[in-house]
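Given as structure tokens, the chain that follows is alone and in the form predicted on its own.
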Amino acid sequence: MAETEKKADCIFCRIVAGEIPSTKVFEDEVSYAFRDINPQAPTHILIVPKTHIESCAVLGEENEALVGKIFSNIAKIAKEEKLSGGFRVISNSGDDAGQTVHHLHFHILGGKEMGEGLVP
């Protein structure tokens, strides 16, 4: 499947076509953010792009500009927020790594004061 193609079945493909509600925070030509409904902090925002690629695994030279501005939308919507004291950006690629959605997303959480671990 080209990157550019939506896929029928993934929700995130689904929430970006304006087939399922969600809560916008972002917009622009290659991505999309969103609020999680199962927030984890504070602020919790996902951020997708616009094109279905499965995880941060297939990505390639070919995405570089891509996920260039995926990071600066993301330093973007992070000053939007006031998340000025820090935010955490992960992204899990692959089942073992707890991937539920396999379209490539970056959750942004902030809004408290995070330990050391992986997730607030």
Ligand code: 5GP
Contents of the next structure:
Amino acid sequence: MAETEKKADCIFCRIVAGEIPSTKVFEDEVSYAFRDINPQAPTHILIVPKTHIESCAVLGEENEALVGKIFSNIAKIAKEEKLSGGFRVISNSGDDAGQTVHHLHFHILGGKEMGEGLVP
Ligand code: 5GP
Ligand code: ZN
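The structure above corresponds to the form predicted on its own; please provide the structure of the form predicted together with ligand 5GP.
All chains and molecules follow, beginning with the one already shown.
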């Protein structure tokens, strides 16, 4: 099962539950978006599902509606944050990608020109 309600030792589950403070940007019934604690661009937001899912690697058909909703929420957030010049969405999945928090999340990065390269 890719999705569980909450994992007690997961930082992002604890942020969603309000146990760890965060700067909220957006929330709906399935997702929560907040500012990254260590921003790597003028605008750096994380959007996460409210349920615990490890990463993109475990997604299946049962998560399709959720992921679709998250992406339409990303478009809303980008508009609200006035990222009309463009923005980048990244989801690190697993060790080779440098995933440090093992709760599915999408980085929304913008507010500066980032160039064409994806991998530093
Ligand atoms: P990853 O490397 O797993 O793709 O990204 C994890 C992100 O979560 C990092 O950009 C990191 O700065 C952010 N992060 C880690 N802990 C916290 C926290 O407690 N609060 C917030 N707002 N962001 C966090
Ligand atoms: Zn979690």
